[in-house]
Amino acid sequence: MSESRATLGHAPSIEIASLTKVYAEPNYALKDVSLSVEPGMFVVLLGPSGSGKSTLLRTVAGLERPTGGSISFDGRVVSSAVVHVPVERRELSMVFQDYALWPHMTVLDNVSFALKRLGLKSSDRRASAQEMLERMGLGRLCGQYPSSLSGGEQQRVALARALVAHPGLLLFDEPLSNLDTDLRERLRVEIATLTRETGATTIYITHDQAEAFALADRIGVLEKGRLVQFGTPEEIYRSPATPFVARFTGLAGELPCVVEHMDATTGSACLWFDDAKLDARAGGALARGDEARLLVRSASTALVSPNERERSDGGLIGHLRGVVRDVAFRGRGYDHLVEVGGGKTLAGVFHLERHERGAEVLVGLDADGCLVFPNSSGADSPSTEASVVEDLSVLSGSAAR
């Protein structure tokens, strides 16, 4: 798109200071949420349903205003519980779940419109729209309305609306929710190839663990209005800072077990699960003797025959004999559920060859993604729901490998 018709937007740095947002006391939204954002930083917003990263983001958009804390764009306070930016001076463009376009505009009044605010001419607006529905595929679609659009092509529509004027700040809430999985994955790939393009700040939110890890350069995971955790994809998958974090982004299943040994210089513990001796990375200080919680990432967990011993090379440093409950085909081999001791399970434990329901096993864990945190770091164990999400997510493919 030519920068004529419409000029690049200045992408902002973002902080968030204290950040509170109390809709009926004592039901805090957001508490004390605090971050910064660089600019052109691509940022997930990660968290289940009543995090308060749809409220976050909203606060962020100018559409909530907070009790408490503020927002600063380059310096600038934006949002406190005295000042309102309103978000037509914000200069941010929005992409929500349900699409939200005028129904009785065309698909390219649709997105010339969002250039109306900047002045051009009508017929400049027209072709800087035209080009970019163009660019994502949609030029043949201009004259028609939404109501004759798939989910798939009304949420291009949608995009391309966000970004045909250049806007410094991009949000995005939830975007891709609705659709189904094959074109999940292509729009997510064309959202983060054109948001870079433009150089926007970016803060995307969803539920989607994968989909936060595909895209973002940092995400926050919330929990209960609380920020618990910000930093780099790698930083959250392997050093989760709580066992919400650990679960929230993708676990093979957890274990009670006792800690025989504790390193504080290397941070590796040593502990006993059942009758087998195991090795996992602390994410708190433990003690000899210490009842904690070991928290298990699929990608670390591998079936091995049963006769194969402890490798001398400490690539699989522990094994847990079990039975195998469930199976699934995952194309370059199968996951597998495993029950392993206590009525404890281990779900997609991989191997390329398929073990039968019922047939024993051995599972060797790696220790770098076995994790291990005091009882009293708020380890407390999943609801009887999130117990069998847990079990069976060997057959949705939702645990993270």
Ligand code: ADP
The other form holds:
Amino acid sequence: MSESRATLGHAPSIEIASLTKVYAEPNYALKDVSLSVEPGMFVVLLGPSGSGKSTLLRTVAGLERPTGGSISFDGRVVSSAVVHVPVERRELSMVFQDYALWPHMTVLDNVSFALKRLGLKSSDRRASAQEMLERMGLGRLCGQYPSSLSGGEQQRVALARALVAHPGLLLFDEPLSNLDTDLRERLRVEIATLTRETGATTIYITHDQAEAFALADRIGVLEKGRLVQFGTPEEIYRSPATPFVARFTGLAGELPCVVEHMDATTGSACLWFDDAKLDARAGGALARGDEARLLVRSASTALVSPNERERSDGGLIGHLRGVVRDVAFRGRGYDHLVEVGGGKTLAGVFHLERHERGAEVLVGLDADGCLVFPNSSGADSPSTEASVVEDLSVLSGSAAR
Ligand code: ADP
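Swap state to the form predicted together with the named molecule from the form predicted alone:
Once more the chain from above appears, this time first in line as the rest of the complex follows.
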């Protein structure tokens, strides 16, 4: 493998500048997308179906040509309205959702074929492919054909094929979407480990926030062809740029509220929801008396049990009264769905002990995970209601606590 590593280029930096793609007027598949990827960085493009992820990835690969703007590798333009470096000259490997193995070739031939364009002797190609497959624990599959493999095995072979030539750039097109949950998690770890070992610049697309948070050095969130935020997973989770980003990266719920006080220097706001006074971080310009929307991360909620409630003197600062509507065992404890007034609910409210349906409880809210947006910022009318993600699976569990 070290032999092939020496043969291929290094991890490039990627500069995407004002990239636009129109397949059919007047719809923009990509609109004015700009971002910089440092060499060796693992970037995940996250967004709902139709947001432009595949178009962006395919344009980086050279499988699509942009309508406007440009893509440069190491400062050299490879895509623009007038420049087009073909895919085979971009020194990249791609892993697809449907594995895309050659059905008439054995596993070993599939992997060694990826080395063909490097001009290695057939025996060297096969030796490198065998080594890569052995290393991934797939040696026993060498002589088999793809049709005799499970989906997980096929995708691991596809990963071996992508990695064997040590390309400087790795592109992943929703590689885990067709796999079972258990397998997804294992393969995700394998992808994270192996790609980082190669040091390749990596762009990975998914609609799954859990995958994005687990894998990325940087996440780019796409909405309707626009890049609405680009940042570290922590920045995206802690300071979503828009209500869309907050929703798409997981919420316990949303509550209508009225601003009592706004501190512009700290960016913090004091709000009323029913008779509860709450603190939050402001995601836009707000003033006293404004009607706004409070977006709550699950990780910032905590269920307060009756004993704790007594100790809090019944005071409602930072707490909401509620009734448990559902409870789910999560191993370490329980996630509760709590109705908190006005028919609004908060999901993923954690407590070590189980509180049964119908129990009256308090929900404590940590201001750090409470984000208030003006109604005018789209907070009141989610454009992608169907894609709002509950915070239960990813960050409400052990990872975020
Ligand atoms: P995603 O990968 O996020 O699901 P896509 O990049 O596939 O999004 O699609 C973005 C938009 O471009 C969608 O509206 C889609 O219908 C449109 N689109 C994608 N590919 C084509 C194509 N080959 N021809 C016409 N429209 C396309």
